[in-house]
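What follows is a single chain, given as structure tokens, in the form predicted on its own.
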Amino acid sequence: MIGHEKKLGWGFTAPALVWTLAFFVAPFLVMIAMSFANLEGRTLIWGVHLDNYIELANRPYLLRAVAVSMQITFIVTLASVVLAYPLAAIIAFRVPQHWQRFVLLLAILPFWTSYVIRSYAWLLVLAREGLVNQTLIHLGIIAEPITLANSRFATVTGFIHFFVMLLTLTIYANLVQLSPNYRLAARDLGANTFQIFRHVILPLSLPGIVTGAFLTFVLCIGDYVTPHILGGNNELTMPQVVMVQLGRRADFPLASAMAIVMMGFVTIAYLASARWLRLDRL
């Protein structure tokens, strides 16, 4: 009976395992091997070479792309957490329960719009003749339009617009599970509102913050569309440089090396998040 159940379990899991091996594990192993290969002219020389990683460390524009990607990612992650937490707290604690689903529906509306369309919409809003510049001129804050589109500011703005909603959902899911008795007990012990937040609500909601921040980090550092549309190629990020290596130079080994470096950053972020969550549960 037990053997039959094991065979049945393997039968259910085998398609997912085969799919994962064929379309994730195998391509990933090929990419690792490719990153250690050399490109001589149009000929790909397989082997164990560190030339691509050495070139990555010695090319200023490649290092600049790494720095720009990390700076944008950290700014977006931090700003999204700061903006999403109050919104999630308002929905969880201030909005009546029978209205919370409707408010959450409004919060996830940006997910219903194409990622490309959202980016182009922000490009129009931030253009020299766009809504932001025209409003600032009308209010007398500026005399002439300022450059907002095709800049790092535009890229960060587009990212934050998307990731604030994502973080709101993850933080809200954590906050809504907290029993009101925690706050009542803290207030009975003499804690004020700030102390309740600092010593009760915030520590208990850290898992939601860390999870949302990690998802934001992963999606932001690997995104190509938003920096390409809103950044205007004035500051290239790592995904953009990878696309340049693939599209213009057909340098698959160097592009693979850069992809491995990006995955290294994601792995470090994952290990840091996992360690934080484990320590939080101790």
Contents of the next structure:
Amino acid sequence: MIGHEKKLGWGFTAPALVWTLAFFVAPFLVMIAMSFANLEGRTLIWGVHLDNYIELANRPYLLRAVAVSMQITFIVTLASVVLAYPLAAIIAFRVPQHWQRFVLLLAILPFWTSYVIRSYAWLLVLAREGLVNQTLIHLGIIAEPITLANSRFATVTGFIHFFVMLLTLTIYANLVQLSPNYRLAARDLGANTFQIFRHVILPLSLPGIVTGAFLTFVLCIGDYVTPHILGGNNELTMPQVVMVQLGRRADFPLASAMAIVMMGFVTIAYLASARWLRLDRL
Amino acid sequence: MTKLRYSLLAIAAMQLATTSVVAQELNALVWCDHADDALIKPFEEKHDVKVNLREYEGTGAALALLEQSRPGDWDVLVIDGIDVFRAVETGMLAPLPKNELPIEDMFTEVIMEENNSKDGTWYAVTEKFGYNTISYNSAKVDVKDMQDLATVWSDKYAGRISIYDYYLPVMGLAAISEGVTTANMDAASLKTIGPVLGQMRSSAASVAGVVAAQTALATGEVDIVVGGGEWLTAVLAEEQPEMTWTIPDQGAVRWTQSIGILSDSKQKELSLEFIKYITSPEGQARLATSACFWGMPANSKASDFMTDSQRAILRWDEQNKFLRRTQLYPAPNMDLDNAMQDLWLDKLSQ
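Given the form predicted on its own above, produce the structure of the same protein in the form predicted in complex with the partner chain.
What follows is the entire complex, opening with the chain shown before.
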């Protein structure tokens, strides 16, 4: 009987395992091997060469790209958490239960449009003759249009618009699972609203925050579209530099080495957040 | 036999018939200007064939894709004129019958025998060309200033220019501004070009791809695009005639694209027919005014199939002058290409 259950278990998991091995593990191993290969002319020389990693350390623009990617990712993650938490808390605690689904639907409405179109829409909104500048001029706050598009500000704005919604969902999913009894018990014991938040709600909602923040970190550090469209190439991020290696040069070994370095940062982020990471809260 | 069985058999027969009707397919690896029904449909209808188009950006990406494909997967390749040799060196392109191509009708400067052929054998033929030069909003800048490259990226227009995001033509323009011909660019000339790129970069509001540069110009985000040209402003000109372009006094860079047959193609005759159509006056007129981007047709007889307005936007009557004043954009070997790309990325990220 146990043998039959085991077989059944393997039967159910086999498709997922095969899929993961074929489309994640195998390509990942190829990418690792590729990062140690060399490109001589159009010929790929397989082997264990550290040239690509040495190149990474020796080219200042690559180090700058790493720094820019990390700065943008940290700013976006932090700002998204700060903005998403109150929104999720209002939906979870203040909005009547039968309205919550509708409000969540409104929150994820921007996801219904294409990511690329949304980025170009932001470009128009932030342009010198766009909505933001015209409104500020109309209100007399500024006399001349200011540069908002094609900047780090634009990149961060585009990212935050996307990730606040993602974080709102993960934090909301966490908050609605908290029994109201925790808050009532804390209040009975004399805690004020801030103390309840600081000592009860926040620690209990940490898994939702960390899960959302981790997803934000992963998606943000690997994103090519938003910095490319909204940043105006005024700062290069890691994915942009990877794309340049592939576009004309087709230098897959160097591009793979850069991708491995990016994965290194993601791994560090994972290890730092593993204690609180609860993907089952999604 | 039941009615259901008859129906199923009828559906199967219809499917077989449909499959046999569109049995022949041509697979082409192209730039986005070929993905236009107005260009492709007439060929499909005439030859009763389905043309499958796959767009790509960057020769490296195309070559990598071809290397990873099975032999025979692809029939036709559109490639940057200066990169034909890269495909020829790897044996990817098949010889073309020169006598069946309208080379005699082409603008002399874009025949480019030295690029499209090797040891007397032709492997590709130029299909379209244009200029990487200065596009601008004539209502916002002093038009005279646009004739001098150094003034274009001087402090006078700081924050009002966008740089086209492709290092070869932009570095070519930088070289021309310093009196270095694009054909003579070498590692030593990068020392001259570097400071020019630095000045250009410090004056630029953005470094943008095609759509972003068009958007920036159309929305007033910038007034000048360095590296732009007819391909950038032609699609804007109808609604915003103040968007225009010029060739500065120092000259500008000329781009070309070529088309060839892949050596592993199993449909070489049909592929040749496709190339003959694309390089014919009718095909050239359609390619020149394609939805993705406009450019000059290589075949001068395409003029007969274009409207006065289309010719005016492309500055047809000034082509002889423009061709004389422009240089083919740099065609570096791999070492120089790497050095140029590093310099570009270095300046870009400053």
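For the two forms, the rigid core is made up of the largest set of C-alpha atoms that agree within 1.5 Å on superposition. The structure presented is a predicted model; accordingly, all values stated were derived computationally and were not measured. Numbering follows the first chain given and starts at 1.
In a rigid-core overlay of the protein, Pro15 has its C-alpha displaced by at least 2 Å between these two forms.
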